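In structure tokens, one chain follows: the form predicted alone.
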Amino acid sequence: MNLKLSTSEENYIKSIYHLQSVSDIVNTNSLAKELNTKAASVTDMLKKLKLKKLIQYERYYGFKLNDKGTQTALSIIRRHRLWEYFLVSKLGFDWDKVHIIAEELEHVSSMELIKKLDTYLGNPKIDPHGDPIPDVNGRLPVIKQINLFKLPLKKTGIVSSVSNQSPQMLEMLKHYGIRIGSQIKINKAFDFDRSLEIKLSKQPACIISEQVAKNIFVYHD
């Protein structure tokens, strides 16, 4: 994609994409909150993105990415997730340390560099947090997964992704030994507070809270 965008413009486009995954139409206030900025600044940026034909925007109504904007967002996300994969798999970073670094690297937009990076990494389908990596055409691989709460008792699942990827959550999961690819089984579900006793392979059983469990997704046959 040859469109030249500033770092700020790319951040706006990516944020709109993520907000759209929750609500089809995004409003100024929700985007301002997401980016921790003022509504007036959002309005100014939306005018720029509309001029570059990346969004559908009607004042007082809302806005969303058009096809060109969506492809741009997916290209940014692709770069971000490939860099996260590189940082973890090749440089040995912990998965709770890579997001901020990848936020900077994602703005390096050389298509040749990203193509070579993808090939070097073996064309990975998911990043270190289990999120799908868009391919060069912006297609997202389909990941069939269920929330940990839906895993039948005593059945083994494979941890596939984590929805809350804050450093605090990832640090807690690392403490429990839970990572992408971990084999996990629910020994017991407690009605009192919806906590779960889980068993990971080669580790003693432990109890995790509902708040932690609801953010864990697994593959299950």
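Quick caveat: nothing in here was measured; it's all calculated off a predicted structure. Numbering follows the first chain given and starts at 1. Definition used throughout: the rigid core is the maximal C-alpha set that superposes within 1.5 Å between two forms. First, how it differs from the form predicted in complex with a further copy of the same chain.
Put simply, the smaller rigid part swings 33 degrees relative to the larger one between the two forms, by C-alpha superposition.
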Given for the second form:
Number of protein chains: 2
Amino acid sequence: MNLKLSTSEENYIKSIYHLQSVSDIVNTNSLAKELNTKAASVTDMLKKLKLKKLIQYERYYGFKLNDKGTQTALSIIRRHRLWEYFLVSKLGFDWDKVHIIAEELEHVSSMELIKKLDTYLGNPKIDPHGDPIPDVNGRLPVIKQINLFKLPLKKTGIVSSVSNQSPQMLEMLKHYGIRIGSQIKINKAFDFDRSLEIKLSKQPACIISEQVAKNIFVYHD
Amino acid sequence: MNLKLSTSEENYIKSIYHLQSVSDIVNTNSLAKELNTKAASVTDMLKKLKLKKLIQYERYYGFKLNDKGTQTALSIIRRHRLWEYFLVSKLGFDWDKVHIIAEELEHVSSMELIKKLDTYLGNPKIDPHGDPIPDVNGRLPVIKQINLFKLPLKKTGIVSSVSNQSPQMLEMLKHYGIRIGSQIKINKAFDFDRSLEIKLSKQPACIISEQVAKNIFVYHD
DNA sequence: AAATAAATTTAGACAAACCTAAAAATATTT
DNA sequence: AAATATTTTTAGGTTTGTCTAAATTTATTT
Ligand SMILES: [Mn+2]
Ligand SMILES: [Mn+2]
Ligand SMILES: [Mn+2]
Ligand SMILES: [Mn+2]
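Since we've got the form predicted alone here, give me the form predicted in complex with a further copy of the same chain too.
The next block holds the full complex; its first chain is the one shown before.
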């Protein structure tokens, strides 16, 4: 039995992982929808993944990743997010364009490549969408992120994620020059409309509305 | 019929191109050998590539790339060599390790990715093995390279290729700090043993033997 | 407790890419 | 010109990953 996983097998493993982290009920249909395929194809693949000892699976009963499967998923997610980070920070892609490309790059199998890429990028801990990047051992860094409103005045935070990723929101953030990784400080909080005057490094201060601010999360030590 | 080429189809196209550039006699068997596959599989693929109008093919008679096929090949080679350049110049891989990895990366299909990668790398013209990188329009840059011995004294050349790529040779070059793309100048040529005193930017001058020098090719304007 | 609905699995097929073994075409000896 | 050798193609299979349609199991109504 082949040790190396195919692109398809990897995509299934990753999708199961994601569905599991969102809800406990991971079933054949939801997985089929996630992967743009049919329930019958999912069943076929579940049998194979069970044979490869990556999932627990009893027919009609349900399925979930076992330890080996979880580790595998984390390693694929690591590759995916490192590539996303590369595409944004080095090649200058907008963060809403990188997912589809990383979906292909994540399947390039060289261990050495990912090790060197990680070093080259400076061992980043969060990807351009604010999601944590698992380390070599599959451990997810704990990112103690707080809502921008909870950041004390005049204290520097680093933008770690944005909960609304609609094109409209991304357009605004781009206009303000706010990105994942940006250093941000609150100069003043206005009670009247809960707007905030913020200061980003190398940029003049500006004011953002409550609607924008409440979707921004930062971390600080 | 699917417009996008599969990884396999791309590998076949690229191999045909390479065999054609080496010898006129490109036949089923040589292609099978090049691709580590069997003659029967090659015949199957030749039919498909003909259907996709990438090759001229008459059974028992022979085959070759047509214009569309040649352009396709050059575009794959462009991706391959840009990735090789990236792996060496940015990630610090040794040049003898990058081919296998680029063999996978070349199949990632985003046009935008290659455009941005090219810009990021500074539009390089030669890959780490000294091979020319086709431009966006599939044109191969003409690299007027000369043997290091032909480089006039005190004139700067750029190392463009090395004809001996044995591990022993690569080890020596690494020790001297000589790489594809290095700026190199000849300070003095010794008649006694035909050794050369050379000067690389940011390095003290050093002397290389005739055996080493004769394998080094440079280009200069 | 039936009846009905929903979810899941099986049965059977298909395309892509590969294989082995045999047949057919072409090339080279004798 | 035959005989032999080489090259290439076909015939028929396999594996992977997909599909539709039908069967089976489980869940929800009535
Ligand atoms: Mn993927
Ligand atoms: Mn992401
Ligand atoms: Mn390849
Ligand atoms: Mn190369």
